[in-house]
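This document opens with one chain alone, in structure tokens, the form predicted alone.
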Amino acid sequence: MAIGTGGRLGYINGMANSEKLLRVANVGLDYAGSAGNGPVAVLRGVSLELARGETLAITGPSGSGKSTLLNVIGTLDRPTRGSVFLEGRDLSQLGEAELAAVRNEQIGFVFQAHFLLPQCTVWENVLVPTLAGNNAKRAEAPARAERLLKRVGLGERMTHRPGQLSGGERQRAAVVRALINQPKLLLADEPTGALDRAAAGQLAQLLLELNREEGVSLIVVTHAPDLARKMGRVFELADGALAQCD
């Protein structure tokens, strides 16, 4: 079956699926102001929905709160107001231990910096998130890690350490690490920001291919217009408010 260009439709088991995976409902986040001043609103009533298998880009000027919004969606920060629902579950009602389990098992993170452990091999780095996972996934993880590393062109680099890889290779390893626990949602914060144009293009294409192959929903925060255009929908965050681009 043909796949929609640029990830515009998510396909799982050969069928289009419009079921909502994520719902962000009127989220606001304030930071404490300087002495004598009130709180500073970073996010103001942000709402969005994401279907299973869908791709979405969030753009906007530096300092507009894009990474903050991604951190709220990924439960790294708690919102001051509003809620984030993952598969209908209100994450604001969960305790820290439950949120840690959600981050480990249901959400994958890719950042501008790869954050690979320099003393570990690529294969070992990919397996790190499975150390806190459930026994079933942990048992399957070594074979899955090998398969995914070969899929992204790192089959011959599995025993290398990060310092022996190019920037693009390190970021591909970081993507595999984010996918090792079979998350439902992949959050990528400026994933191509530290790469040259060729490596950035290759990584963007890889993210879309893995979105389709793994059935994982994808949200990308980016300053790169080329990457944003490849996503199914594009939003802009400005002055703490989110609006969909035409």
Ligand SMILES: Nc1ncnc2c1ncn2[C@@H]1O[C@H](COP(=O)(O)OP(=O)(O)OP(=O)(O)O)[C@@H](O)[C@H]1O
Contents of the next structure:
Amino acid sequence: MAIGTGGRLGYINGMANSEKLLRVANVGLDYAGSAGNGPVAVLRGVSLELARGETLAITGPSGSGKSTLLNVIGTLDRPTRGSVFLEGRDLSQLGEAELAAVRNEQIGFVFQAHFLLPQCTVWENVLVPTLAGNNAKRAEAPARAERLLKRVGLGERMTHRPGQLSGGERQRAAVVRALINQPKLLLADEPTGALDRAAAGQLAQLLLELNREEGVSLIVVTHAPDLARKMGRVFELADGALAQCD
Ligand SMILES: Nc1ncnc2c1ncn2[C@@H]1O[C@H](COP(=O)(O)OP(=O)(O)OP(=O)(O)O)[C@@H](O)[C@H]1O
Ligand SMILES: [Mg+2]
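Please move on to the form predicted in complex with this ligand, as the form predicted alone is already shown.
Up next: the whole complex, starting with the chain shown before.
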């Protein structure tokens, strides 16, 4: 039987090009309630698509489930309902070891608190994620760490420990650590929440520059309107669902 090869290839290429980096499909998450109460639905059908290189902010009241959603996207939590697809792969079908590899190699995390190891230098901290994972990336890691640390203005701070850095410098080190394995997706939960206005503005600018330079997609949870406005799209999480803000 003759098959129209050209058409078939065109179809496959078309599929690959239109494949979103991330697709969150009708995700629900329940937390167990207190004694006597049923489960509490924190997320009630969240859907979202993110293309490669895109930037997106998630805002919403305290307790609305923003961190919960970021944890589900980042494979730290499994949804109760629905699925998260990364490059078309349904993460709910993966076992713990495969999820750990996705988390280590494809996704970078930045939190409000930097979570740097206090006894290690900046240099050692940013290389921690390269200890697990594939050898090719590990071989490139020292050169990449040096380049990125210089890029974020920490070239003179590589042998400092976190306690010897300012808050903004610590967050910049945390950003380099999140990017060291060349993730496709960077998830940031209130990354400027503990910074003063000047340092927060600087970090926001840096995240956007790295988004462009590294091609990494960005999802930022923030209460800061200044930071949210800088992202390509802004969503609000309320009553367990996302709505796009204009
Ligand atoms: N492990 C857990 N077990 C039970 N309930 C939880 C758990 N983690 C979070 N919650 C509840 O889920 C809801 C959403 O929490 P989440 O931390 O996602 O909110 P948030 O939007 O990030 O808030 P904030 O802006 O204050 O950081 C809250 O009511 C919280 O109490
Ligand atoms: Mg939170």
